[in-house]
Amino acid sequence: MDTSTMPVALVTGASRGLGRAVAHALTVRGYRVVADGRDPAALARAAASAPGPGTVTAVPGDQADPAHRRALGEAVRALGRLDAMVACAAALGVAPPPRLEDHPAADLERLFAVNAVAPVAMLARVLPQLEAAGGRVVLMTSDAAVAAYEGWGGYGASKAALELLTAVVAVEHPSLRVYALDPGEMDTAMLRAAMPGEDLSDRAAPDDVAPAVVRLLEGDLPGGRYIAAGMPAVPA
């Protein structure tokens, strides 16, 4: 099979949760996926279980580490193109999230480094390949970026910063379609850590949210901010 014509996507945070679901959904649609995650074993399992005809190149590491971002960029260049970047990697910080006056400053700095600085720095590294393909970028935001929730000030502020950075990237690079996607609350390890002891069975599963990402990557929606709930999937 000639893989050179297959689209390529970079998906961060692909060892679990929404990132894993997105990577799997894209392999089903024939993408070659460069995937990262902080847990090497979990990332290897996720890559090995990808269900589609596309392939997964697993590059374990922390996106906040410049050396890891270089490794991801090299993996993308090795595939010869990049059609999409989906940034799902994120940090919750102290769990459960504390009130702002109790939030350690070092943890706030880590939240901004992982949730805002790292995705944009990764995007900067692969911009040439994305622009050559007229590619698409999906960066994950949160309702906590636009509303004040007790205990969510640090996480929400880091996502608000990411939203503004996303909007600036869109203005500065009009050849790309750039999206900020609010996936809503999902039954994930992150939300369970944030809300210990709560029943999350009524929250969406990551596999149910992944089609919204596919819709942004393959549909005709203009760049901007979207909420996953109610978004139709692209037809098979």
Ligand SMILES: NC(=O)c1ccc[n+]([C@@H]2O[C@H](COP(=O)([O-])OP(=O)(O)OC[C@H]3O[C@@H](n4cnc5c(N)ncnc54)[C@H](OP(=O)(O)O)[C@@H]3O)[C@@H](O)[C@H]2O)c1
Given for the second form:
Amino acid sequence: MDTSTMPVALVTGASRGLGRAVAHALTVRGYRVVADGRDPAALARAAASAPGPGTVTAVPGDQADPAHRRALGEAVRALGRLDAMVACAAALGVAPPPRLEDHPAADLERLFAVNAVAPVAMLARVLPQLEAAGGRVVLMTSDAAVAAYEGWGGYGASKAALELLTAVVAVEHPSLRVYALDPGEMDTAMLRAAMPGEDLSDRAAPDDVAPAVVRLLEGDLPGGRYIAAGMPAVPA
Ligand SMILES: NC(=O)c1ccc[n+]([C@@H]2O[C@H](COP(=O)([O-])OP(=O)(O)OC[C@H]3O[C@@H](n4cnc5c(N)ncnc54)[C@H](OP(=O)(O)O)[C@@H]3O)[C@@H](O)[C@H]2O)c1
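Next block: the form predicted together with the named molecule, after the form predicted on its own:
In what comes next, the whole complex appears, and the chain from above leads the way.
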């Protein structure tokens, strides 16, 4: 089978939560996926359980590490094209999130490094392949990027920085379609760490939110900021 015509997506943070759901949804749609996450065993399990005819190349590592971003870029190059980058990997930081005066500066720096600097540096590394394909970029943001919630200052500010960087990338690269997506609250490890002991069973499951990402990748929506709730899914 000639796989070179199958689209390729880079999905960061694909070992669990929303990234895993997106990677799985994309294999169902015939994408070849390059996926990362720091825990190699969890990433391998997520890759092995992908339900579609597409494939998942697992490249474990920390997205804040330039050597890991280089390895991801090489895995993309080996597949010969890149149609989409979906940036789900993110850090919550100190959990549960503390008030700003209690937030250690080293953790604030790590939040900006992982949540804002790393996705943009990763994007820079694969820009030639994305531009060649007229590709799409979806970066996960949060309502904490645009509203002031007690305890969410560090994480929210890192996502606000990511949103502005994303908007500038869009202006600088008009051949790409660049989206910031607020997925809304989801029942994932991140929200469970942020709200220990709370019943999150009424929150969305990552599999319910993944279709919003597919909509951005395959629909005709202009670049910009979107909120997943209420976005119509692309028909299967
Ligand atoms: N859950 C929510 O309610 C919510 C709300 C608004 C926005 N979001 C955003 O939606 C996205 C997905 O969130 P989620 O709830 O699915 O999170 P999650 O369950 O914590 O999953 C995060 C994923 O990213 C990976 N990851 C974390 N740090 C990484 C790093 N430094 N390098 C590489 N991979 C890393 C994790 O694997 P390892 O730990 O093994 O690295 C995991 O695969 C995030 O950008 C988050 O900020 C979530």
